[in-house]
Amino acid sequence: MAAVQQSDAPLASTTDEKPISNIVIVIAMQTEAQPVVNKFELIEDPNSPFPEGVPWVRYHGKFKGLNLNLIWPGKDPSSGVDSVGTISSALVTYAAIQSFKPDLIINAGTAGGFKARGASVGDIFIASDCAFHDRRIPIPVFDLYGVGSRKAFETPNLVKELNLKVAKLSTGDSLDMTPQDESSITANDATVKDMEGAAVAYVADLLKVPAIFVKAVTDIIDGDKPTAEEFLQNLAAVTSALDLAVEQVINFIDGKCISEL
């Protein structure tokens, strides 16, 4: 797939032809990150390259022919909860790209899904597009900037081999959904909704690093249960499904070039 970008310009052929060796994985929550850390036997870095005082955590290790850096934004110093949302994910994505110069970024995490668009709890989606649904700027051109729609990095071979679903992703900083958000999500033609993806896509686009998005559905937004209740109820089980999907994705990537994904 072409890198996360608004233009249709292809990556340079030298980039396409180099074997992928360095991957950054961005995961927002410790509950989501820990199974992946355990699966790949990653080690927490006690000497983080990040600025002193930030809560961001780096786990690293090797898997087959790949150098893996998993970045978790850590716990918010004031509240003690996971640093979820677009600000933290954008910051750690930028810092990780600057520090580790990855060939590829994987943003993995949980998401809400719409049953009207075919999503079920436990489904794994690869995002084809990312956009924001809560940046409303009703001024010509600024409105398009607010939505920030970007094509995700296409991985047709990976999707086919792993039999994964593909859908558009919409991102916002709230777990719940206002009527205005719902209208924007509909306009974004999104099947899944998260709190990080489009921010990671924005930074990846700026710095021209291919990025893919692996999202596991924890809750059905247009279902009968309250979102927060269903999210917490399904988080552990769906995180296991996400862990397996990330493992399969990384196994597929090993030994391949960008153009082979």
Contents of the next structure:
2 protein chains.
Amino acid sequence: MAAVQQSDAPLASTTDEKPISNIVIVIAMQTEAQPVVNKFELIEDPNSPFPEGVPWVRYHGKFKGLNLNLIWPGKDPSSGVDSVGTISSALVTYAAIQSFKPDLIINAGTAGGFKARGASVGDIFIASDCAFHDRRIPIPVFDLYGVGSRKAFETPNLVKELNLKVAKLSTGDSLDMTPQDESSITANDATVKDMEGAAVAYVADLLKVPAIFVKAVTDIIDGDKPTAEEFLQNLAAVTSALDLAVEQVINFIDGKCISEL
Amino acid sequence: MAAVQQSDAPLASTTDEKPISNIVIVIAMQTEAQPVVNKFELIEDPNSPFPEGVPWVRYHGKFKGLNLNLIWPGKDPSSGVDSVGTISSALVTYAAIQSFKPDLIINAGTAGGFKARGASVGDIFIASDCAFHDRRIPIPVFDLYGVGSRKAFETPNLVKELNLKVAKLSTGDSLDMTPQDESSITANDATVKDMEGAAVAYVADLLKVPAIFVKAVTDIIDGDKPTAEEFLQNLAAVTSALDLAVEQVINFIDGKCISEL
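How about the form predicted in complex with another copy of the chain, since we already have the form predicted alone?
Now the complete complex, all chains and molecules, led by this one.
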């Protein structure tokens, strides 16, 4: 326990007391990313630091006192669709931390929500915790590793000021939900379900970068409509709500230290 | 189509005609990695090129004409167990390719096998194809991205010389298998099931590094015994078979060009 506190201390003393300067925003889908790119007038970097072959796109720009790097994992070279899911988001989070040394990571995106737990279409949630619901390893301790539950960076002032809902997020690589996924999501005590959050949290935690999660509800998982249909139907409208929330979050962050969030 | 052939051409002309020199071996579990480390007298690198915070371990050494880098994703800092699964293996594959510019990647490890498709405990398989069975995205084209089926690098001479079985591999982040996983594994036409292969294949394909997959069967999925129990029971014994197979594969590779495998 003492060791954990010791190793956390340098982060607090060196990083927390100066204003946040570098932010990496990880957004999985182009439809989600483009409004944020437009709003902050970010520019695509034709010479991104990422290696040849990867489809990852870096948009960057200044906003007030902040250097913003928005990383979109790009179109999958094989299939041409957005590179959604845990593997791509883990890879871009890793590569972006190496290249841009951010003070903070923001993972923003759409999510499914459970109405039984108070979620409605268009709601914006800040995740308090992230965990996986599709990594079942029924061997002692490996089971906990599989679930990979971890706290997001806490932002009590931000959620109060912007009046955002706070809930637990559960992540898996499927858009649908099997009975086993559902059990795991219940065990994770999650209100929102996405395909990237816990992977971004895992990498950010390894590399000791604070990470926050802004998730906009596109579809109600425990509702009447098929998830894929409802997701596609609401994607554009909910993306506007997400875009506004990201703008407000970034505005709130500007000029503050990590410890003031 | 022409563009694809063009972009493949430089790889063939520059890399294929000189003997293979640098190999990265990705092995997820310490129990699987240690015998290979011992056999080739690999040395742990105390100053690995990986960033602070990641548990990834690099073992390296020379064997005949080959520079070997064996990367084990290490013990998860939070839980203390081996960092198994797709995210860790994708990350270490990415980082190892960046650091060591390998001519070839070998992903070796244990796997479950289907007896109905001819697998027995202790069998060694070379994967012809890798795909995911737990990334269901029921939206056109996203469904194909989720499955992420791709051919492993073909090694007709190697499998003939070493008399190895060849079959399709299906990858997912769970040790168990739900009915939905089973349907996807059947759709993937897979004989062996692991937790890393398709993730290594994905990253290797993005970065255009040939990758081969050596999988040893620890448990029969369509048998009578519970997977976790059978896996743990057979892990040590099957690891010896795996270790022998990796040794034979490396011996075969030494002195050959990529195109001769």
